[in-house]
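In structure tokens, one chain follows: the form predicted in complex with this ligand.
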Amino acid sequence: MNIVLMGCPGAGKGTQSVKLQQEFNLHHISTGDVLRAEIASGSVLGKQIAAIIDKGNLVPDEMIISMLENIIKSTTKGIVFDGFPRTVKQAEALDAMMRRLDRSITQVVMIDLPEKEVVTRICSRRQCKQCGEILHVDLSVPLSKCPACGGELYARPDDTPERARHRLDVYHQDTLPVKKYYQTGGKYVEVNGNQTPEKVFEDIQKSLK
């Protein structure tokens, strides 16, 4: 089973990905985390996607293609995929990569979150530094440990109000154009994110063919 997660940002791919990996052994790929631990890592790569995402916009195609494909061929599990493809170019280049590794994509599955509930849903946003666990918080009472394993507590620096509403103007322009990719293909499914994280998982579980 391979996934493709779509959604606006914020809308729970990566909530998400990681109860899709759990329940079905899965491979999590984020081209965000990917991105991510290049800049964690001080490489002058990472410097270059640093400026890139924390302004909001998209790294070039060809960077995430070439990044994609090791990742792919180190696996022989599924995978869900978590922000990628992101263009028209990448969905192209990710149905090439699979079919060179004689895989398929098996379902798009598209996370659908009202535009009004984005902000402040990626405001209020914290990631675990020692777990990775994704957390919403209350911003009025004050949390810098993990609940889960009292690691430290960060904010993403693409995360502000600004930035955000920025993304989702890439995602726009950008992303939605990948939708209609995947429509024509018949493997393409909608679940409601706007409900509670687990009501999610059971709609996409339900959706699974």
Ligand code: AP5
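Could the form predicted alone be shown next, to go alongside the form predicted in complex with this ligand?
If you are looking for partners or other molecules, they are not here, because only the chain is given.
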């Protein structure tokens, strides 16, 4: 099983990807995590990626495809793609890459979320440095520790109102056409993202059956 999980920024792709990973023993590939790891490594590529992201723009396709292909080659598990593809060109490149690796995308799930919820979710998002748990906090009483493990919580640098709106603009311009691309293949389904994470996951499971 190889799943593409789609949705606007803040739709809960990361949370649902982890649930899918655990439920179906999949390899979770978050392009965001892959890119952040490359940046943290201090490599030349990481510095180039950091400069691109700092401007709120998308990382070039060839950089992402190269990194993802190396990861996929290293596992025999099914994959859940979190945050990729974001453009039709990337979707076509992903299909070509999967064919080279004798794999294919089996399901594309779109987590649909009203835009009015997007900025609020992004700005209230916090992630644990220790366990990676993603939380949405009450900004009037921000949490300082992760309730799951007690680790330190932090806000991603691009989780600001200005960056959120820019990312939505990029999403509408580049990512929504991917929906049409996948709809023609008969593997595309939508679930309502404006529910509890548990209910969203329940709906995703039903769509996979």
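Rigid core here is just the name for the largest C-alpha set that superposes within 1.5 Å across the two forms. What you see is a predicted model, and the numbers here were worked out from it, not measured in a lab. Residue numbers count along the first chain shown, from 1.
- In the core-superposed comparison between the two forms, the C-alpha atom of residue 183 has shifted by less than 2 angstroms.
- If you fit the rigid core between the two forms, you'll see the Cα of residue 43 move by 2 angstroms or more.
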